[in-house]
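The chain that follows stands alone, in the form predicted on its own, written as structure tokens.
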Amino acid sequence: MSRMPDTQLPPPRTTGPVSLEEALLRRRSRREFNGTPLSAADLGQLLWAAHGVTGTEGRTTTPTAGNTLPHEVYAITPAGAFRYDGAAHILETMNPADLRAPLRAFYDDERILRAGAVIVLAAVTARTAARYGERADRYVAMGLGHGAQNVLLQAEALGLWAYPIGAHDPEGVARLIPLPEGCLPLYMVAVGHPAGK
């Protein structure tokens, strides 16, 4: 099977109409979406917030222990499942099918079917374990938490609704996308346009 072409995302914005303080004030878990797909600009902005590159040294929007970069970010959208390459700010197609319905088998909530995207925050813990040993699990979990909060705050700034998902089957989601061996999806954030709008 030939590899699908990459999709270049619009450049991420570094300024916006909502202050960090306002995004913090407004942040809530909201689950009622209207089913409208996200624009490429909005999806790209959310992925950049999750783990985008912010400088020439390869530093990212989220901290990682010792810059070991264990995080991998994926997006499940109506157009397919994609890996986010933060250095190039592109989407790499992993699966061209809409996986939201099969994803529901690993997270039993029909509202996920109306999400514009499910941001999947995954990790290759071995990258951090090579340097930090048994502390790696904790460090990786901390980093993924930072990434999820960035997505939630970015959603608020974009006028989107979002909620974090921890109650899912990581191995099942990894097979569904499919993820490379050793890469485990530990956290997901469903994002979409508010219902009624």
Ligand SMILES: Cc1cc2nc3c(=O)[nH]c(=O)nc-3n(C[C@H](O)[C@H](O)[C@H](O)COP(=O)(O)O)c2cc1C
Second form
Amino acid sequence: MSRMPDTQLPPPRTTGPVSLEEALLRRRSRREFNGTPLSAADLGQLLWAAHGVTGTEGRTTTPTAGNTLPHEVYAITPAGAFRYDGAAHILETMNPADLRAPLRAFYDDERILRAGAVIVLAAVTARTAARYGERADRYVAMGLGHGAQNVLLQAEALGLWAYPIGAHDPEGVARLIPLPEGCLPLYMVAVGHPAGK
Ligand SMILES: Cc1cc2nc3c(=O)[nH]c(=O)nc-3n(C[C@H](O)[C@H](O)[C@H](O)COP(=O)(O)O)c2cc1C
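Structure of the form predicted together with the named molecule, given the form predicted on its own:
Complete assembly follows, chain above in first position.
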């Protein structure tokens, strides 16, 4: 099958009107979205916060144990499901379908139908296990927590609502997108425009 085309995202911003302290103060899990899709700029900014490449040797906005870089980040949106390439700041199309409704088979919350994006934080734990052995599971979970918090704070700074999701079935979500063998979507963040606005 021929590869579907990539989408270049607008360059991420590195300054903004909301301070880090304000974003920390205001962050709350808010789950009622109005169904409006995210702009390419907002989606790109959220993905950059999670996994943008900002340093040498692939270093990203999110720390990982020994820079073993186990993280992979995906977005489920009305326009399809995408892998985020943080070095090129592009979306690689994994699936052209809107997977928000089928996602409910693996996390049954009808509010995700109105999310502008579900940011999927996945990991290839074997990359970290190759160096750290049995400590890898713990290190990967810590790293994904950093990534999710980056997304939550970035959403707050963009005036978007967001909430973290850990109650999904990772194997089911991996089959749905589908993700490569060995890559598990352990954590997700639903993001959208506030309901009533
Ligand atoms: C690891 C983790 C997993 C979570 N999983 C879910 C989830 O599956 N569904 C959900 O609605 N909220 C989920 N939450 C959000 C919590 O319910 C929420 O953070 C908590 O009630 C505190 O509220 P606050 O985020 O507004 O401070 C999760 C939070 C964390 C840290």
